[in-house]
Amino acid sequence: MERLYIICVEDQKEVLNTISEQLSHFEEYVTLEECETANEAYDLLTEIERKGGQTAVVVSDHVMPGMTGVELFIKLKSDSRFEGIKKVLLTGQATHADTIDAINKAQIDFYIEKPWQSDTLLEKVSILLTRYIVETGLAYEPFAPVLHKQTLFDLLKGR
């Protein structure tokens, strides 16, 4: 089975455990990683993908110091090592520009408001998994337990 990586980027300490804790669902399949800033994350990635790994998600907040999660989702975006990545940005001081940007320029693939409910994190990126696992020809049942069902069918169905 391949290991997989979640990618979770929050400048705020405890904001970062609370994701960390909620992700701890997928953690069995996965791999989670904590990051305080956009460049360590990148750092990370690029770590992960020299080594041959695969980072399915990344979840980021917003606003932080130096680069942005717009921005290194922008920069995900236009390297090609890290094409099919999925994002989720987490916010609560995004202007409606930076929402424009964060869809427009970054493609993210959801967009979640702080403060956030779980089930809502959880759900979201289960989702993403799941899209990130089939999309990349993965095989899906080892890490079915995690998948998100209906969107599982769904895909599975358009084959």
Second form
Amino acid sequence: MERLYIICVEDQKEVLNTISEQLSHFEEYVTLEECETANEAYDLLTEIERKGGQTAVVVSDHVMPGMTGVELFIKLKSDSRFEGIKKVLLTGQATHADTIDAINKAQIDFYIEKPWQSDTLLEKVSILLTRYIVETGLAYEPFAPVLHKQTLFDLLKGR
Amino acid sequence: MIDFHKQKLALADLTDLNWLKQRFFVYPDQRIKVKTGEVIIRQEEVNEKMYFMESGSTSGYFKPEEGEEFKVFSTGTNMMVGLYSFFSHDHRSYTTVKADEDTVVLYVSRDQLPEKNSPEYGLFLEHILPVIVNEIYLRQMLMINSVSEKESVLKKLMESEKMATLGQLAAGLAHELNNAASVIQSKAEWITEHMKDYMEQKDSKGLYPYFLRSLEKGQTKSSVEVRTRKEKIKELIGVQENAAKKLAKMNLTDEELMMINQKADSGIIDRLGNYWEAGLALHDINIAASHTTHVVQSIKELGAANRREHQNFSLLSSIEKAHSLLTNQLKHIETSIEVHEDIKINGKEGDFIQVWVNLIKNAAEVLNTKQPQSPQIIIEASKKGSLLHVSIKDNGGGIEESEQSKIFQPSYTTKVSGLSFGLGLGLSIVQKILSSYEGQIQLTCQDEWTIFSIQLPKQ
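Could you drop in the structure for the form predicted together with the partner chain? We only have the form predicted on its own so far.
Every component of the complex follows; first up is the chain already shown.
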């Protein structure tokens, strides 16, 4: 089974704890990593890629010191190594312009506004993980318990 | 203001006032003494006379149909009044002219003027014309001045209106949030105390201390440290990825790790993780709750009239409170507070917290934007004679000389893009608060340092 990663990026520790606690649902099947800055996340993504792992989903805050979440996503978008990664922007502070940038330039997959419901986050991440696995042609069976049934069904039907 | 009298004299020199004076304003029985406040010409009434002011001064007032009367012009010695009504088509005055002080005027009636079309009348016109032009000019200038004065008053009014609205808005918001925030905070404290008892009773494996540890300190390891530690733990006790990660977050010593590992209990790591996470959750709730109440409190103090009495409070603790409000912005900045705990200030603590918040926040914003090698904020205080000095400095690169004089003005802001918008009120509020304590604030720059120095009289 391929080693898959979900990366959470958030500069406020209490919030980072909350995100990763909510996503611990996936931990049995996917490795969950936490980062406090976008730069740290970028380095980690590179490291994972170098070691032959794959990052499926990045959940990131937008406003952080240094690189912002949207900037990180734009950087990933323009890098062929990270093209397929699913991106979730989790923020309550993006301006209209930031959001437009995120959609147009970074092609984020989901935008979740703070404060969020843990069910929403879980569902979106599950959908994206499913899409990542099917799109990259990985065997989905080992991950089945944490995948999104309807999404998986639709994708397989269309294949 | 334009100097009317200078202008008037210049024009008077051009005009041969003497000619008019000697020719028309010479009759002793047409010389009137007017007492202060007495009316010479009344608005809307027909005026058949032209007045020359021998001494004193008068003002013309216009009263609109509704509303208060207001001043339209003023005249002084060697000037003339009644010109407009005298020459206008219906001879009615548009103002009421009153004496500002005891005044002496000379007048000439319409019927005393030379016959129209006579050469004498031509001479009269030639001499009176510059006087009329001068009067028009003076009234025009007075209007321009009052309009521009009004304009600046209006601007100031809008400025203070803006601040008042903002304050009311903030106060309303704070009021709404205050109750909710205090409930959350006190219930979080309550549940924490009860959870402590419950966890202690439930614990039979010596895991309670780990609950207490995360409850008190929270998660102190950074995400990078956790990853390094995780690898070390995997090597050390040979556990799986997820278990290693849990243990890595817990800040356990190697001895503690070994001890836990030796307990031949397969579920021990999970249970330990639960204890630790329960503590951490409560810790985070308490931090977030008290942060919320602090923020709400400070907004309340900012917006509403702070009714609290003056009191003696510790300078250090007020700075620490401000610091705690800004924890998030100060995360990547080395902040040192070199203030002796004995220094006391007499006043409203909220006022001073607001001053420190504004100044520290400005510094933090500069540092977070410019990101110098090792961002620093240094806060120092000292007593010198009868003065208390407090300085707040940051190594964010200083402020351009051309900007230095502007930064205390209300509505001056450098933060105009994206999310970091500012209202530009921070430093003007700081200055206002400090001056209410007879204090002063100064800005100096030295190399990469920006230094705000505050002086307060010691009470």
